[in-house]
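The chain that follows stands alone, in the form predicted alone, written as structure tokens.
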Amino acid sequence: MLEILDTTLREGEQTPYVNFTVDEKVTIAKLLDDIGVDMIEAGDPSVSPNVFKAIERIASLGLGAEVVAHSSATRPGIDRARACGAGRVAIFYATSKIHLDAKLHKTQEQALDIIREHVCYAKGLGLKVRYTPEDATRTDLEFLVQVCNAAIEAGADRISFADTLGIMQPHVMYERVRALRQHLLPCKIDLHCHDDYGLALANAMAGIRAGADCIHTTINGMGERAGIPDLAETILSFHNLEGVQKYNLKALVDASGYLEKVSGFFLAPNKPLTGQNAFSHKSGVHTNGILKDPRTYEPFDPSVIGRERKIVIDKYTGKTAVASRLDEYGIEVSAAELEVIVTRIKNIGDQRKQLFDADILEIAEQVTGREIEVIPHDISAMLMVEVESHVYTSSVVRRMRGFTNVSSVYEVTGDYDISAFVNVENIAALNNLIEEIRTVQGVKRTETRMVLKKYNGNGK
């Protein structure tokens, strides 16, 4: 049965410009335990006093997941791993020729001695041991087998096959893991796959198929450079495609959202599963199919992970989607009126990047000649925005400046961090804009102040 080790607290925190507080790390560990991951790699206690403190607190929580501390092959590092209360230490030491020659300045024989010594030392302290041959996928296979078996004989019960540079291809990964499984002494095999070519999850799935036991993940795929397999993508892929149904799917989106908040590491809109657009449908053909039967263009029901589908209305939209949106507002139109409304939406869509519901309602008013609702027009407002404390205000400003109806943005002092001046056609458009701004990662709360009168600088 598949196992998952999540290393958001170690590999994930190695993402450039990301640092978690001790309290945030404890919350992340609890979220991971709610999901049901098998192991949590809580960090390397030698990195800093706060990392040690976080591992110590996490190890004392009594989680269902096994808590793992990371360490280089040094006695002081292993001592700290034991002192912080982790039940397992993950000892790493590189094995590829380029690492041994250029970084460590050690021969293969010296490396073998160092690995044996430190695995044996950790085992003697009562710790369970995982050994990671760093840069394993660029290590000569014969030496890799030799060094892993030496670690197993010294007391390691897990070996982590590390694709440190993300250079594997699925078929090569399959062959390499199968060879390891055939030649290693009894042990469990972990897979630590980096995503430099976008193949991390595919490689990991191939490795599991070849006989490995465990995949290393991070929430939102964070990590050095391009990161490693995303936790949600890994779990959903195995759940839906391989029938592995042991993890709590409903907890995945909450964990992803929390990581965005505390890391400032924002997801691309088109990221699978957790991205803003993951369950959005735009083209007329797609929206027509989705509205008739979601299975036509959705690989699974988004409610499985607590998401909802979204129908986007713009120039690609067909009549079915527009009629459905109007129906949401209780607006009935004839077939001829619908035809004209769709035509006008397409014309406007050629001129703008985005249409709001307010635009659709206004077009419907014009076409039908009926007053759908009284909407004040030409509205100006001051929008005050408070930013999460861990997020750079300038990053939110950059996002806000991209909104068409935002005419100016200021960083300010006081209860709020940002002040923006906005101009919109009507109340509905203002509401849509506010909702869009609230989706900007890092925005904590907003306050809107509508402009009643304007005065120029000479007192008039």
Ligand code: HCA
Contents of the next structure:
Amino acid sequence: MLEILDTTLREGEQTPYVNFTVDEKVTIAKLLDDIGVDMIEAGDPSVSPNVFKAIERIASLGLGAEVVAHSSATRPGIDRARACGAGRVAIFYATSKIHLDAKLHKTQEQALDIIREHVCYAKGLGLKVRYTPEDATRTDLEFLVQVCNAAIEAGADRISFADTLGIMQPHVMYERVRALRQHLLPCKIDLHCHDDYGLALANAMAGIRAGADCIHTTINGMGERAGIPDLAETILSFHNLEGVQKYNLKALVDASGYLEKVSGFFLAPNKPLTGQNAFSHKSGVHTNGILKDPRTYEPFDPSVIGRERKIVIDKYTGKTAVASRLDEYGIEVSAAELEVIVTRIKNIGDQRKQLFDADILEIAEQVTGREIEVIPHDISAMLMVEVESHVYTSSVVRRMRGFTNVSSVYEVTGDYDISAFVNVENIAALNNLIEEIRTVQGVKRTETRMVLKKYNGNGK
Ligand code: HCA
Ligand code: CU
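Starting from the form predicted alone, produce the coordinates for the form predicted together with this ligand.
Let's see the whole complex now, leading with the same chain.
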């Protein structure tokens, strides 16, 4: 059975400018366990006292996932991995020529001894051991096999084939993993693929096809530089493409949102699965197809991960989508009226970034000459926030930007410190959002102003 090791807490925290508190790490570990990942790499306890404390707390939670501590190949490092209560240590030691020469100043023979000795030491302490040849994909294959087999003989039961610089291509990865499977003693093979060319998950999936067992992920694909495979994308690929059905798909979106909030590391709208646009359809041709049968333009139903499809109405939209949106509000229009409404929408769409349902309802009102008494599902509001005096306003701003429904945030003068524009689908969602913003550390008071009408500048 294929496996996932999530390393949001170790590789993910190596994302520039990202640091988690111990409590945040415990929450992340619980979210990961709820999703059902097989292993959680909780950190390298030698990094700082707080990293140690976080691993210790996570290891004591009794999670379903195996808790792994990362460590360099040093005895004090391995001692700390044991002391924090992780059941497994992942020992890394680079094997490529450039790393041995320029960074470690060791010969291949010396490296071999160091790796053998430290795997043996960890095993002697009663730990399960994974060995990671760092920069494995730039390591001479013959030497790589030699080191890995030495580590396996010394007690490692897992090898992490690390594409530390993200230089692989799927077909090369396939060949390499095939060769490893052929020449390595019995062991599990993990794939740790960096995304420098945007090929990380493709490489990892190719390695899985070649016989590897496990992919390393992080929530939202965080990590050094361009990061590593995104947890949600990997799980969906396992589920839909490889038939692995053991994970809780419905928990992925919440985990992603939580990570955005606590990391200040935000998703691009086009991010697969968790991005804002991942299930939105825009052009007339696409929306027409979707409304007739969603399978025309959806590779899978968004409800699989608890999301909903969205039809964007603007100048690209055709009659079917506009009629369907009006129908959602119980508004019937004649074919001739629909024609005029769509034409007006197209004209406005040339000048505006976004049309709200309120705009569409207003156009329908003007065109039909009938008063329409419905409240739009999508609501915009201006949220005013007062920040506690001992807290940096910018830290609250950062947290607020993490909410997907918050479209812009301003630091302002006056009675309040922050003003933010929010777009939500209905009053209940607005209420939830306000409740959540009130729980942000440092928020003292909020006030909400619903937008009744929106005008553009430049005299439009
Ligand atoms: C690094 C180490 C590592 C280790 C991967 C692993 C890498 O920060 O360089 O232990 O599986 O990318 O090689 O993250
Ligand atoms: Cu890495």
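Definition used throughout: the rigid core is the maximal C-alpha set that superposes within 1.5 Å between two forms. Residue numbers count along the first chain shown, from 1. Note that the structure is predicted; figures quoted are calculated from it, not measured.
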(request) Align both forms on the core first, then report whether residue 19 has a C-alpha shift of 2 Å or more between the two forms. (result) no
(message) Aligned on the rigid core, do the two forms place the Cα of residue 78 2 Å or more apart, comparing between the two forms?
(response) no
(request) Would you say whether residue 342 is displaced between the two forms, judging by a C-alpha shift of 2 Å or more on the superposed rigid core? (result) no
(message) What does the CA of residue 393 shift by between the two forms after fitting on the core? Give it in Å to one decimal.
(response) 5.3
